[in-house]
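One chain is shown next in structure tokens, namely the form predicted alone.
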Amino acid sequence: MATFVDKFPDEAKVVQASFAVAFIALGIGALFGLIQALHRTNVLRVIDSVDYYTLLTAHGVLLALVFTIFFLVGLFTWAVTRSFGRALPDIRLTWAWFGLMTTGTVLATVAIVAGLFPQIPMSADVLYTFYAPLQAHPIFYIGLAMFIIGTWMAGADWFLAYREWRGENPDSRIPLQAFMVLTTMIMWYVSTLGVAVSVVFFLIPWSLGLIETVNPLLTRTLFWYFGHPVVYFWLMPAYLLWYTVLPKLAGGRLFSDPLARVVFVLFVLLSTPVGIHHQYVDPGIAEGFKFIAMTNTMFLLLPSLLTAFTVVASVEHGARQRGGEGYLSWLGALPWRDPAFAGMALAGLMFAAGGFSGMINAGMNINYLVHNTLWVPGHFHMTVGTAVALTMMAGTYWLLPQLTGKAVYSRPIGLLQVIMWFIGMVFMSNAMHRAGLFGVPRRTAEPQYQNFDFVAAVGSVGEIRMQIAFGSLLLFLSVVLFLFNVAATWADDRVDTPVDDTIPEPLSPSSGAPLVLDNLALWTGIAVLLVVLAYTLPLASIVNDAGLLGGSPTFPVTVSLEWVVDVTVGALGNLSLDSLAGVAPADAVADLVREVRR
């Protein structure tokens, strides 16, 4: 049977590039991952403290953005193509993207890396927020740039196959894994402004010496800008496949086409107006501005809502398709020994949790209990760290044999590998949100304080280092496991049959959605107002009190005593010690205040 790679060859190719990249990416990251979580737990050292940082601020970047997003390219291509049932419009400029984003990955990865080796002047230990005011090499962010650009050129080349195949389609709906990538894209292109800003305007220019300073407000409100957003775009390709690919593996079909679509153009809306509740802390930023914020993050709960009621009912369609009955033993029927089902089963029940962390985040006065402590890192490792990274590994079982016509290599190393993950990340996530609650501080390779012992309300913080290293351990086997899977499907012989990639259609199909969830305008239009309304009155702020470029007089630190002293001596030259005598202390000290307020 013919899969995708024998229909889009060329399409495949890049696909295969794109998750080749995501996949290296992930393996060292994945390493740098496990030095830190055993230098930080003390069970192992093998760096500097110094170098801490620098594999900090890499394992931050080849994850969160290098591994997910070349992971979400090659899906979207993959996604793109299937839907329309045509090759995209130009190859050539498919694989131009690839080579800026890869040539924009590598600078900024040499410039991380270098900072190991004091004989190369260069380093970028800037952490994953790279705002100012730490300073990196401009290389770092000249690739930062270039990366982010290939992204944009990636969703040009999206678009472009979407004008071509409504041109020849004027009054279909638009195919519900391409409205997924569209509407992602919509939101990305909206999102990135800010970073973008923030990079090619600011730290390039300050990195270069072009200009002395720059304002780090300014900056740091630029990125959150992005910072939030951008976990939308990392979770969007697990949505995709939650959506369409899950309810297939579990035996059944998708729930509600237009449920899915409200849920896409919920997250284009409400994605981008809230991150400023990243910056509950900053004094820079109103107490009003944070409250809208936090307001407006709340409503994000909509779409996580929908997407458990749908992918769940979805899911039980299927396991009851397969013979499953009452009301919870259908979940026995479902295919668990399937690694590609269990693996993104699993990372949806992780993202559940997850959720109930993030409302902590997103509340302004609980937030003040855990920023900065090991609970925020505890919380996204749970998300993007499990509900993204494990969904992407699980859906390479079912995606790899249609990219290369080879079948899976071992499904039970595949399975024991995401059942792997999810232990390890059970073990590591819940240590740190404990560490978290009684303040443990996060990004820092000393985390304890001089003159100071944190005190465990349940287990010891001992205990609690042990789970986040053995978690650790578990999680970069999972991830040694998974690149021999890979590498070893990829070395294999091809077959006939690799797998069945047909995704049937929905239980309530797209007819069923209203007209205006396709107005892509439409919503972009309401989009970009919402982030004029939540943005304008806060930068306009930021830059009346300090400038673009930080230019602003220096506030005084210090108050005067002086007249307190002058005070007090006089209040003293009208008290007699004739006139205290025999009087109680107390009363003494009452004469006193009351001379000291005439």
The other form holds:
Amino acid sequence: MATFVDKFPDEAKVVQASFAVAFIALGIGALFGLIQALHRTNVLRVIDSVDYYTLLTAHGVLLALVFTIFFLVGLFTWAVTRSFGRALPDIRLTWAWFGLMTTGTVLATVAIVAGLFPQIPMSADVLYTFYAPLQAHPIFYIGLAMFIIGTWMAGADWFLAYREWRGENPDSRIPLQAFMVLTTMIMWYVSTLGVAVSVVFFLIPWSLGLIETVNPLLTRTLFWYFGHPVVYFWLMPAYLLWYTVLPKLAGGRLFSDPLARVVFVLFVLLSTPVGIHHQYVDPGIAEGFKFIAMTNTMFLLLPSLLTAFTVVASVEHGARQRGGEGYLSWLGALPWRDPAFAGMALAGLMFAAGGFSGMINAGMNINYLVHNTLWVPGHFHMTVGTAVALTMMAGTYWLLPQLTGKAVYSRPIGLLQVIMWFIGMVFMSNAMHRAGLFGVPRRTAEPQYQNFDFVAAVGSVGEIRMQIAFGSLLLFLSVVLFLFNVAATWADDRVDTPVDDTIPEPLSPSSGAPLVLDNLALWTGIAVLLVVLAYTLPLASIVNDAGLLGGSPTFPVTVSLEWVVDVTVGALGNLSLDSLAGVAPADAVADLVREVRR
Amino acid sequence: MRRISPALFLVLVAFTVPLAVEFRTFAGFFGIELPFIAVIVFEAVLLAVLTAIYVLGRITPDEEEEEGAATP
Ligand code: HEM
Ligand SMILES: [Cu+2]
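Alongside the form predicted alone that was just displayed, please also present the structure of the form predicted together with the partner chain.
Every chain and every other molecule in the complex is listed next, the one we just looked at coming first.
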């Protein structure tokens, strides 16, 4: 039976290449995650605490941006090609965006990892949120810009494919998977505008020394303008798999195509005008704007709950097709042996837990309790770190055979791997949430304070630490097994029917969906309008308060800091370092200067 | 006893972990303070029960199930 690679060999190569980059990023990111977790729990320290931010930046960028988005572009290329049933318009364009994204990734990664080597005058310890006042080497921002432009070109590629298809099928409904890809990309175009402005107009000129200061609140706000929609950019590939593939794996069909379309449209509309919910504690933004962001955020619960309903209903339908009965015992009739199914089901389940902790984050008043504590990494390792990452790994067990024509090397190893991820994440994330409740901060190598002890309501802080360390070890081993399984699959020989790749029609088909749902221009218009309403006033007041370029001097470490160093050294030189030796603040400054020069 | 596939058994084992980890918190709601060892004992009990169900399902499967029906 001909599968994807036989019908579209060129596209299959691009998808394979995208997955390969994603999996390399996953491997490196997971290693750094393990090192971090062991370091901050004081179980094993292989790096210097000074290098913690370098690893943390690499971890965040490689996993949250590179792994997820490279998997996404691969998956979307597969989905567009498959659901339109035709080759992409020009495969050179496809390779061009892949090349641009990969080059950008390499540049950004080199800039980050160079921070580990004092001999190399380059660093980018700015975390994956990369807003001012932290400053990176220009190469980091330039790499990011290339990466984002690459994703724009990928979107253009898919829209061109849509135009060609539309030309020949003027009256057909957009196939569901293609509809999901196109709506997700509309959201991406609207939201990446913010980060592109921030990078191109402020961060790159600033890191090159062309402008001396930036307005940190402005770069933060522009980042979060993009930073919330990006979470849906991670999530939409997982949703695409849950809606269109998971029901099939369960032995059934999607419950409702129209409902799936409604959900994706709601995400286009609501995912951008909420970014300020990441800035509840930022001074300089009026409470009223924060309140509006919170209200919009709560509306986003609607599509999430619709998804939970539709997907669970479809899976239950599948179980009953397989002979499952009763109120709950149908769960036993599901194909748990299939790592693709088991992984996605466990990921969806953990997403429910992550959703609950997300509602705590979203509430303006309770947010203060957990803001910037380890609770927050606890939350997003359940959402992006499991709902998305585990769905992607599980989906690979079904997709890779179609892309390579090879059967998965070992399904038992696959099953073991997804279960290990689930257990590891229960340990790590749950303990992170708890630690956050006692106030343990995130983003620090040394979470302990002098003359202060964290107190656990139940159990002890030491136990919590051990849970984080043990969980991270299981997670890392799970990634090792995954990568081994994938590599072994790739190295295998081709077989005739590597996997059953058919996707049955939904129970309630697209013909029942109101035509207006397919009116992409309308939804884009409303989305832009909502963004304008939500952001014009806050941005105007931020610029009004501190100016477009603000007055923040550069914070730590990079080449363009030279002038700060020179001025300081000059000033200290006049004072004579030695005569001040022993005066604590002067020593601290001298140390700092040495550190910066390094 | 209902026959459970090895895969479903593994998944159920995974589900015992959050129950055990939060067991003490749950007891805490009722003012009962349990030592750490209680968690280990609780997890061991859960695993023992699961294993018993699994093994019994293998030795004496329900009559109406033909071989492999519930072994997806
Ligand atoms: C091997 C599995 C993983 C381990 C052991 C791990 C461990 C950690 C730890 C301990 C932190 C918190 C550090 C701190 O705040 O001081 C962290 C942060 C983070 N992790 Fe993971 N993680 C893993 C997988 C993932 C995955 C799959 C993703 C996303 C797809 C992810 C995304 C992030 C992000 C975005 C941060 C925040 C970085 C920042 O604060 O700037 N992690 N990780
Ligand atoms: Cu958000």
